[in-house]
Amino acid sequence: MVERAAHPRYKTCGGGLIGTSLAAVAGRIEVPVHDRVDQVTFTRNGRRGFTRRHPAGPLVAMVRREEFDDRLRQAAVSAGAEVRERVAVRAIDQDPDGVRVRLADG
């Protein structure tokens, strides 16, 4: 696994995980959930609102991406992945025999 940055790293995006995302990692990592959103109310110009709830669990589980991403990295390493951080990918070449990744440091 190659990564341009070093983990854990701060990210402002993607702090809300929906059920599909949670199901994809279930049993593989412990998701560091900081809050759960159980209902959402939608309106149009402040009128005609409706509230959405999900009976099977939260609509969104809120995480801090640096913690969540680091858990994913740890799981990959535990499964045998080699992690190279602070590496820039310059090119990816594919041919019938496989894939070659060219890095900035050679």
Ligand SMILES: Cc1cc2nc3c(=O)[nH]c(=O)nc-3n(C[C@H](O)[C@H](O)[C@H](O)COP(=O)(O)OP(=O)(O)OC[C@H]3O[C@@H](n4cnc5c(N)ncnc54)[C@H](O)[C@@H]3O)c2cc1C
Second form
Amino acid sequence: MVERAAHPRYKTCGGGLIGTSLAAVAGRIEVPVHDRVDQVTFTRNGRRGFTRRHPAGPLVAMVRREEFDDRLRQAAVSAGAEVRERVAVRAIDQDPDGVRVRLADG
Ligand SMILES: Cc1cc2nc3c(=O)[nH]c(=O)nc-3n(C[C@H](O)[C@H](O)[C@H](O)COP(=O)(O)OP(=O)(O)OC[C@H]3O[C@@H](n4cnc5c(N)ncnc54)[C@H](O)[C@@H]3O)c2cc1C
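Having seen the form predicted alone, the form predicted in complex with the ligand:
Full assembly next; the chain just shown is listed first.
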């Protein structure tokens, strides 16, 4: 895995994980949850509101991406991935034999 930043790195994101995202990482990392959203109320111009709850848990679990992504990086390393940080990809060329990644430092 190549990454131009170095983890833990900032990532612009709301940090709200829905159930699909939590299921994808279940058993792979311990998700660093800082807060939970149990219900959401939608309105139109402040009226005609309706509220949604998840029947079995939070609607959204809130994380900080720098922590969450760093846990994913650690899990990848534990699973055998080689992580090369501060490496920027400049181009990707594909031909019948495979894919060639060109890096910024040549
Ligand atoms: C304002 C905002 C709010 C969001 N809020 C939410 C939310 O609440 N919940 C939610 O589920 N999703 C949210 N998202 C979407 C979510 O952030 C993305 O779907 C998710 O991060 C995509 O994951 P990714 O791994 O594909 O890309 P990224 O998380 O963007 O990771 C890509 C990585 O590639 C690296 N990189 C980029 N270019 C290069 C290069 N040339 N060479 C090497 N490395 C490179 C970057 O440094 C980065 O670490 C939000 C997105 C934005 C913009």
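So that the term is clear: the rigid core is the largest set of C-alpha atoms that superpose within 1.5 Å between two forms. Numbering follows the first chain given and starts at 1. Computed from a predicted model, the values in this text were never measured in an experiment.
Colleague: How about residue 97 - superposed on the rigid core, does its CA move between the two forms by 2 Å or more?
Modeller: Residue 97 C-alpha, core-superposed: shift of 2 Å or more.
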